[in-house]
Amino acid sequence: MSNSAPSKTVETFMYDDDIVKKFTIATLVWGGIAFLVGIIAALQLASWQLNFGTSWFTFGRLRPLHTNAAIFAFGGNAIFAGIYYSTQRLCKARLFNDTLSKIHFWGWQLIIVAAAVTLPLGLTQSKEYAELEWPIDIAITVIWVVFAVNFFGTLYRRRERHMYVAIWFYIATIITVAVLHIVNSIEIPVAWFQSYPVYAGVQDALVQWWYGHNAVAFFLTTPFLGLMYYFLPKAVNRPVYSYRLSIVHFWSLVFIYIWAGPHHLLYTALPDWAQTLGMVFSIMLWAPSWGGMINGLLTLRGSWDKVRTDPVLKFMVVALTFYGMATFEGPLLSIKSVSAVGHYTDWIIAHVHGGTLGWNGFLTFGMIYYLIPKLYRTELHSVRLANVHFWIGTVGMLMYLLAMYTSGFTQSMMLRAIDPISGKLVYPDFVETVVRIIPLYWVRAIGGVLYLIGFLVMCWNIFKTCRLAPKHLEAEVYRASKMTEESNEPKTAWHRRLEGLMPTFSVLVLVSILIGSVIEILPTLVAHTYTPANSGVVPYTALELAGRDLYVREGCYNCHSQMIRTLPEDVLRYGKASLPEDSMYDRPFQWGSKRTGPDLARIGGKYPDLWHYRHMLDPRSVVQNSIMPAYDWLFDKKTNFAILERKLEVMQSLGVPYTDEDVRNAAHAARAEAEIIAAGLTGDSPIKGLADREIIALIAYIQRLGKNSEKSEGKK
């Protein structure tokens, strides 16, 4: 073998270092918008009336806007930032193409405000982390598609034939999101701005899960993993600890957080066997996901007075602390005897919260802080402001963490809790637990506050750091030998040497995420035997179908589940447990992930028309201390009976059992449903025309809930 050096090109080249600043400044400003709006939702929890009687105002319509703003908004320009700007100098190269570039920001930024539009005014699928409707996730996919031929493109173009181990986890974020956005949102339009997705109950709650977990995992994990391996190393200026654990971090988490996605499920009515796959799965993360944090830590190993005086440095410290603590409450949490307690309470809010405050926030910020002086080439304008920011959100989320765990517990305690001499329930009502927790979320509140004060400080840092640049920034040149020839790599560093074969490495990455998700979903998604033909069960009427597209747009999910669990407590409370067939025609699933009211999976019957009439125009006349803001605008509106036809048309396409004369007769047969209820409220209502209003459709879907067998023999 020769020792000849390989031959060398020297080229002159410049980075596109605008984006990067585009993207930032979208950071900040969604960040902004997104905290703002988490603290209101959190305020409405502690006090109801700051709902203030509006539709658009209330917390279901505000809670998705709330995650999707954090997630998508603060958090996808975050990462495309730091992909953007660690990228080209990894590559040693200038993006692939400047125009995808803008393509890529400005499509990402009016997806942004369609959400933020779209949400408040109820056009949901009410699918956790992808509520958007389906105009919306073609220009997800759009717009994701050109991100990754911008970013596919610069590696094809490098000057380095290693990818640095940032690189690998920005491959994983791109492929894995891609497949998860596209098998999660095939779905059938019912009009612009609805849809019905192909898959139904337990199927649909599946693969939301699977899509939801991963989400989680692959938008919130794996692009801030390979931040933080590009990020910290630099701002310490050491190498990262181990490349060998970086190998081994890599490739076992991509392999197995695909399977985790079920333990959001136990209990359900979801099969054994992918609930127990789930946890399984889960708990074995436990291993990759410290290796992570331990590898990152390490990376500070000597150096531990300069994280007591850089700002940046205490970021991404405590960013890694947040993260090896959710990545162990995580695989815990995914333990059935744990999830039993935890599931449904406000412990999940808090472990959400822990990883995005902590790990996903923190590191943004240290990021910002890192990048903003390099980007306008001047010192930060304060690092005194830098660490009064991060004791004020570091104390703000110590204190929101708190609040939800001591929440979390006393629910679960309460709602548990059962008399062992007379086996029944301690607190039957569950709204006794709701009361007990409102100090609770006020302090929560709180806690959000001054996490956003932290926040503005650092908007105002850099606003002043970015007023200091020179007035002139002429584009940096920079110079690089590119190799034309393949340098002298032992032949045993098998992953150096996969590390040059990009494309190779890219379909490596899609089998490993492939595996996982056709074992755990095809089964159920082609197995008929959980909810079998013969079963009885009768779709809904087309009142019943219209009142249900209320409760989503409504976004009654939010707080109320669909599901009743196996559990001793569960039963008591609720009923006998949810069977596959419950949910068999449910076109979104409703199973819900946070009890904030009872389920009400079996609600149909236990109270007279009448009553849900007053619950929901004042809940507070039928449910002393309730939390729940009044719909008034569900007694003005008029139901949209021409649209009827259209719906039960594309649910029969999807395999719901209508008849061709349901399909025509669904307007008729509709009105006259809603004469029948409305004739019962007449001697109670004041409006007239009642028949035609939102309400008498919601009744009838709530009557519903839990009546299937009643339906099935009636129909026989």
Contents of the next structure:
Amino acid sequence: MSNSAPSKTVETFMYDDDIVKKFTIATLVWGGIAFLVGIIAALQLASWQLNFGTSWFTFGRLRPLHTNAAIFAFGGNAIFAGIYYSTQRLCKARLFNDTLSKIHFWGWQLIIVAAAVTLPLGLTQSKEYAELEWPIDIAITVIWVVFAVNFFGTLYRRRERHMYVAIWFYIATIITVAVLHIVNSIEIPVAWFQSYPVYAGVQDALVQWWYGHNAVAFFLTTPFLGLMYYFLPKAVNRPVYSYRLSIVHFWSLVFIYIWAGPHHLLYTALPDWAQTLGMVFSIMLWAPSWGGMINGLLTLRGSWDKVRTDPVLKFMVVALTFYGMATFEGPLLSIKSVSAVGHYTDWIIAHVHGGTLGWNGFLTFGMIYYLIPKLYRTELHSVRLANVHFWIGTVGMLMYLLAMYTSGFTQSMMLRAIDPISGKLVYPDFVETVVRIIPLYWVRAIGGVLYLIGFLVMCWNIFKTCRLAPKHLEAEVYRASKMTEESNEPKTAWHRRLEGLMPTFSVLVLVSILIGSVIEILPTLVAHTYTPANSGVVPYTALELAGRDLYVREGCYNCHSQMIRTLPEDVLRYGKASLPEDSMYDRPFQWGSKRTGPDLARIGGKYPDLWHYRHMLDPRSVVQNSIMPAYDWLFDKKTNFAILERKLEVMQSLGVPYTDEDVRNAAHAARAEAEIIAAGLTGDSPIKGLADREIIALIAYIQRLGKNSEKSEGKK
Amino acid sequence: MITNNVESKNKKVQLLDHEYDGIRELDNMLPRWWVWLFYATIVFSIWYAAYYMAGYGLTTQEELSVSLERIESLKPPPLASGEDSVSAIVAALGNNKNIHEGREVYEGKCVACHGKSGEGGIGPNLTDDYWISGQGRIQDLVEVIANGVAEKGMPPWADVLSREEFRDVVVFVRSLHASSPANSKAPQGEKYEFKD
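Now that you have shown the form predicted on its own, what about the form predicted together with the partner chain?
All chains and molecules follow, beginning with the one already shown.
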């Protein structure tokens, strides 16, 4: 067990594998839920009836639940299981503190439950993968700190001087996720489960996608690379291909990844220089990302025969292959002209699921097939069933991806088609392009079902394996000598020395990720270009603000963007390209990331109030073949006028130019505005007291969209 | 192919002396193609960023203006303005083929607001003698459909419909006059007789 040095004191210790088991089981439980909700959401796109006219069950509220469950519940628990298992062994030390481990575990599960309750209730910040409201944000911060203390405490007590490459990736994960989460979640509470972010419009978009992109980087990439570096060589029992490749690709990945966020915002109102940085850093990310794949796949050299027989390796090889594909596709999609085709379409959905189903999913499955027999000191119940899982999962994944690539490309080509003779859009009705891809939505859902079936086969296999475990598992006792106090290693290479200096290493990681963050974000945050002064744009009226919060609550942004890109096909379809002032009062911004329906940036005034009234009541009464769910409850529920004063007060404190009079008078003014809109509709509406209903506030907001730049231009 | 299979070619590849929980590491050189790929992306990125940030390349706004100018130059003159187009429409009035084609356009674009038979709904009744915008001339019908009536929520269709579709939908709407469908919406606007 120990490595040489007979003169030193040898200590005995045991690993905490109980916590690993807990996190592994939680991974399985939440994985099943995440996949199931994904399938429901997929089916809702194929058939709008499956929204069931129920507020908490509509696509706009379930889709964030799916993404959060997949990333933070399934992915999160898998990461914690793998990190806790491998770190103890790589450090020859038990986890720092058993109580912290338990708080970490139960705290994280409670956060997930809170998410699963609040998101369907429409309590959301609408910032993707950061939807959870402020009390949960605080809980996440606390639990993450608990995790960090437990992890770094373990490193502090390690009996192995040098930290293995897996540990480097874990360090990068813990530090960066903390920075991302805290910066992106700075918000001012309005009520117990509502808040406004301190950033508005362009600034909010930039901060959010710096976060969103790096959630992919530091929650779905670096920790999983760390897991790969531990579990793959363990499973194949071969040395890692190249130590120096590990060093080069680790530091380049950590330094470059953080800059790439603006590739989510190409051709938007974000300044060109930031778009350019986002694009070029994404391109430079190609090789560092592939470094991990190469190191993984080449570690298997000479052992490919084992891949044929060992399910653990099968899953890991496919995971690495998908990692390689997704990290090639990422830079490709970041090229501006490619983004113009792919952005807002199902191509992005395909790209994301190649990464999550293929890389994160399959790596996790491989890890669990390795872990469970080890943890329960037995053999896997059935290798055949694991192979069945592998093939069903692979086929399901391929169906999913082929359907989404075809769908994304088809719809994009239709939306972009401009008649070369007349210069008109060939498919001016958005819904025409939707009808075309519905069959592919069914194929996608079937692919998802297959993936889930494979997963359930695994759960059964794991369950049977656990039953094979010997009744009384005594914890194994390990022996190793204490780490020497002296950290001076004069004759070693500098990086080797650094691997022995945990605090220095961590600080260097922090510096690496802060450089890109500061250079890219700070200029926009301090720039006066995006502040209200001199724009001539008046803030939202109290009623419009109330309606805006309903738009956020219903998750409209999941299907509708509010960003007309500087592309001819967008301008011909939706009107003048969006400017920064169009979203300057938008807390949170609503640019969206996917157009399942048309863009709404300039929808205001395009249709009469009655059109919107009928559309929300029954979308198909005004748009044949629409797949949008009906929003009946907006016609029953009453607008909360009382809270408007507080809302305006918070906005005022954030620099929105409301007068004290506006704030005091908010509820009254909103009622008066609602009465006017309702009066225009009374002839066509059977509802008594229509002015009080939420639909009126929503209509007020929708009719405002796109009016900002008209006003700012009027002033110029 | 992707390996520069060092272990077999070159005996010098070192198995490093450290070991973590049984995991050993080789010290293979970085794959040559990978290093070149990395350099290439860096060189490209520096060139690209310098080119655009120094102002040699078009900004995204300028790029858009160029595209829009090209598209603008393609467009035939707007239907509403040309006298010839109004006379072309007048010539087609009452023609069954045009009415049939026009009905298809109408069912795709107009039904939602004006009803299946022009009886009105969100928008006004198209079958009566009352006009909110215009005074009963074909020219008025052309203008309302082409340019829309922004304050009433009628969208402009000139850029959406082809010249033929436009002609046919006007012919179809004209053919609805005095058809008195069920559920007709009450008259809105001023009364004018149709003047073809």
